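Presented as structure tokens, the chain that follows is alone, the form predicted on its own.
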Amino acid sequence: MKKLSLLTFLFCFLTLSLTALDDGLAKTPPMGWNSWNKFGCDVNEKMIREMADAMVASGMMEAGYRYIVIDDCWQVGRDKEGNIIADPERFPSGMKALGDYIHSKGLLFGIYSDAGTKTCQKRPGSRGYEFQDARQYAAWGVDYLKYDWCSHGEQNAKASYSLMRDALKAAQRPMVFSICEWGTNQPWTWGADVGHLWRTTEDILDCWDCTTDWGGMGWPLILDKQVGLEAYSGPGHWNDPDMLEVGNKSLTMEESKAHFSLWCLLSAPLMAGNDLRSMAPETKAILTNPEIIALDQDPLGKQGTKVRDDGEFEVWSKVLADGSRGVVLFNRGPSEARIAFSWTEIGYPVRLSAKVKDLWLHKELGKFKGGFGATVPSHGVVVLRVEP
């Protein structure tokens, strides 16, 4: 691959770094699938092609999912010119052919790298090769880059991610840029000028509320850390509480419904992390519920907020573009319980008459004044749309 001259490199860097990120991408939170949560390093060309097929056949694509993202472990080294090399045994047709196949399905192609010298699984990172890697991704037809933060040494996070932002711009192919920096340097304070989404915490785990010594955690603990970040999220720049664990082994169906519902209320990117080829009907119903997805994809792009916290019982609300509200009643407790809220808590006058619809039952519940309440299952949710 032809290398950029030093003068060209400096011109691109100095020119592009002066411009904020406003490229029209990710105006609503990106939706797709990522290999990591289910498969880890066990990725290969055959599986990725099958996942693209399954995204179409399952109805996921019709529901709005577009990106097929290969996470860590696809790369094995660099050639004598420094070009990144995909594992020839696992990806014998090469990344360009795989991207072409994904595109032929009407889907978009995503890939993974790292701002440090090595990825989290000790594969080659992009440090020192940012512009070269970005040009390679563009040549392969990549539409989405997840960029991790392992082996970063003393690097400055904002500068490191800004460098890859500029490299992606110089490659002249539109790519959604996912900042996977784990929230350690408060990327929400600088990410809108650098990427389209930024991780706010360490990795999500397939569990209700477990933790690890390295910082991974179950989704309710991640949810807690989103409170206070609402002002930083909006069209083209999203807080990212990490990928979905819906359909993996450890969550109950009620916990999975709650996980998906609250991610949608947060305007979070929706990156499925299960095996799309063998989804249970109940899992498919969760991931493709059009009325819940509509909360996530609402064009106003306003992140939902927690409006009441009574310990085990919470009320979350989201302002929608048409003036209505999405409301999630969340029960963290061990038994079902009734949770109620008032109109004033969601920004309506108490005397207002409003229609209420249950978005999991797909049922109009009637008109109410002053507020509403419902019985919520243990570790579950009731999700409502309240419309004046």
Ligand code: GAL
Second form
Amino acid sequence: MKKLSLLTFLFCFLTLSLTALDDGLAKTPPMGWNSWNKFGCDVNEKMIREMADAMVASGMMEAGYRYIVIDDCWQVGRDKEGNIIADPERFPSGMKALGDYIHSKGLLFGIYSDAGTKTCQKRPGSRGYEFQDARQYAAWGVDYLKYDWCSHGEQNAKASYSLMRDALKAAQRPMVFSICEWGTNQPWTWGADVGHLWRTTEDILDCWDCTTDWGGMGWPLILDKQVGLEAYSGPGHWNDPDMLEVGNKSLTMEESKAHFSLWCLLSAPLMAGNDLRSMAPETKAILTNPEIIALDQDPLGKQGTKVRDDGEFEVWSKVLADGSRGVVLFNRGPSEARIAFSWTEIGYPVRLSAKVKDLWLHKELGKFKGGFGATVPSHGVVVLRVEP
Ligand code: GAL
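Would you mind giving the form predicted together with the ligand, to go alongside the form predicted on its own above?
Below: every chain and molecule of the assembly, starting with the one above.
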């Protein structure tokens, strides 16, 4: 009987540990920059090179950002042999040269394709060309593939993404594989075995709470949809609430800080989506805050949870590797408000005495027992590290 339960245990352990890709990539959420949110289809090699330069010069690289990802619209067709062709007018030096340039800066190179016949901007998709495209990306030195879901017809999502996973493996170059099917087939239930991150919703929009008829939405609405998905995320396989809108047109500084802080609390991939060449110093200070980034990149990789929801006021908490908690006090309301929480809400005994640090003020606030509270600006956050 004992032997049997040991065998059952071993079987379960092995099955569970084989359900993740386990290739050593994306042990912490990937960090980088992607062209889509700011530039849409207006991509070209000069701009991408300048973005790589700016990634280094701005201190973003030092803060941990690595991937430069070209989203949709770099591709225009296929040649007689079926090889994918990059737009010769916009990328005259070719993708290999661009990848080499990105690598020469110490950065990594990302690209975009689609599991269907066409990308969302009607460029050639990879359907039927998975192995050929993967080989081509490997030859170009690609390190990251974002794989979209337009024009998929009757295709099965898990099978289509698994096919590209196998193609990437056969191409024998390690690539982070970003599943982008907008959460429509519950990718969190199968994604860990297939890719390193999966989008959980439709596209993020540059606004506080706007929506579109096709499902795009502002970041607080995306945040709401992350509740319940926490258990699926971990080292090597992350829920992806979409790329950042920090530094684009519409969000206020408080809203941008809140967006960034909550994405870090969620262990979200951090893909900047702004123009790094002309960032305001305030934007740079948000995107490179080392203590907020440390919440995202914590090696335990445990996604934070909403521990209290009082309508306009929320408390979010993330368990960190050293036993500390990252805590975000979030005020969705129209005016400044005090938000307090107790130690029990973040999993500590009431009598515990713990150090509290404000991670936006970079200030130790002292030792507290039982709980803590702070005044939080409208549409803003206070972010704390609570350390017993
Ligand atoms: C969407 C995707 C966006 C962007 C766009 C490009 O499907 O969610 O992030 O990649 O396609 O056309």
